[in-house]
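Next up is one chain by itself, shown in structure tokens, the form predicted on its own.
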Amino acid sequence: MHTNVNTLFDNLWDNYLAVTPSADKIHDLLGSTQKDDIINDHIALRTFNIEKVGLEKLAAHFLALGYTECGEYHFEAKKLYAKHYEHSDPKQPKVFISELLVEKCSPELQAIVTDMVAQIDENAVTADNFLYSGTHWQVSSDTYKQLLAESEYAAWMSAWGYRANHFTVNINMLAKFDNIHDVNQALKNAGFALNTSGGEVKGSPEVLLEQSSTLADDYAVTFSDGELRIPSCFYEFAIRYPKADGELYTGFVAASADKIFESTNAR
């Protein structure tokens, strides 16, 4: 397990950046030249609810670094379950981990996923680098497309494996922007495509959280039978509002997160 939370996030970021080249350009667009004001609100990780690699196995890496479990979320239509975690130091990013409820999927999908997970070395799951280790298997492009027809989430995992699915710019900390609408407009003016599922802005000040995101970059993946350009990872933007006690809301809104998952859908 990592001994340093910053090292873990640095490694997750480098791994994410390698397949999400737009993230660097967005940094330059939104960030201030005067100070380092791009602060990461949260990352998200995906997995399957198979004991060997379940949500709790991923969470263990963060619990060992001072994180605690803070909320749970259900996504019935997408057959997902999720939890979020917060660090004792509020400056550290929050972590959102989801898992596909494999038993609720078709026998064909179950067989493919079971085979993928079987190829993971048991010791790899507790290794320092597991959360940014990518795939431990190689599927064919046909298998990817078969999964895609049933579950975008499963297809994404088959191609990308274990890595941050997205990072999130904390709009509250930006020097140049004080609302999500101006952030979205700046992104669109610069040619970035936004996820419009459920509207460009998900959530509202009433639910204490507004979120938006880019559509995932297209990136080439080498499948067992050749290369295919598919959606990789995306960048999210979040602004949080104060609760009645004056503290900023730190949780997530399931209805909004449901739409954010669709940022990796094919354009």
Contents of the next structure:
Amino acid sequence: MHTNVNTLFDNLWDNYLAVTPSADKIHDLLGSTQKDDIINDHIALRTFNIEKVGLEKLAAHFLALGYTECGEYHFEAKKLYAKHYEHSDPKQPKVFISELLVEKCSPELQAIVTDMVAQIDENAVTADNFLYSGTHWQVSSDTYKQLLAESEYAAWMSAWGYRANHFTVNINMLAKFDNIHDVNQALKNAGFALNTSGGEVKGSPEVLLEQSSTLADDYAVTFSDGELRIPSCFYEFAIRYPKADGELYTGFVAASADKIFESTNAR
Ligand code: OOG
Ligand code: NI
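Switch from the form predicted on its own to the form predicted together with 2-oxoadipic acid (OOG) and give that structure.
Below is the whole assembly, all chains and molecules, this chain first.
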């Protein structure tokens, strides 16, 4: 486990940037006058609900660094379950961790995923680098496509494994923008494709959270039988509104999250 929260996020960021070339450009576009001041609202990680690597195993890395469990979310159609975590220092990114409910999937998918997870070294899960360790298995491009037909989430996991699938710009903290519509327009003007599932803006001031995201970059993955360009990771943008007590809402909105997951769909 990491002993320093900043080191963990630096490593997650470098690992994310390596397969998400658009992120550096977007970082410049939104923050250019004060590049290092972009504050991340949250990051997200994915896994399978198999004991060895379940959500709680990923969460342990954050609990050890001062995070606490705050909310839980159900995504019935996508067969996902998620929790979010917050740090005692509100400047630290929130963490959204989801897991695929493997037993709800087809026997074929279950067999593939069980085989992938069996290849992970037990000690790797608690190692410092687990959250940015990528895949611990080899799958063929046919297996990837087979998973994709049933669960985009499972297919993404088979190709990318353990890594932050997105970072999220905290719009509240930006100097150059004060609303999500202007952020989206700036992104589109610069040629970035947004996730339009459920509309460009997910959520509303009424639910105290508005979110948008890019579509994941296409990046080459080496499968056991050759290379394929497939969606890697994306960038999200979030603006939060105050609750009745005047404090900004810190949770997530399941209906919006359901659409954000689709940012890794093929273009
Ligand atoms: C997480 C999707 C949900 C949000 O902010 O609601 C999410 C994922 O794609 O793994 O990030
Ligand atoms: Ni997110």
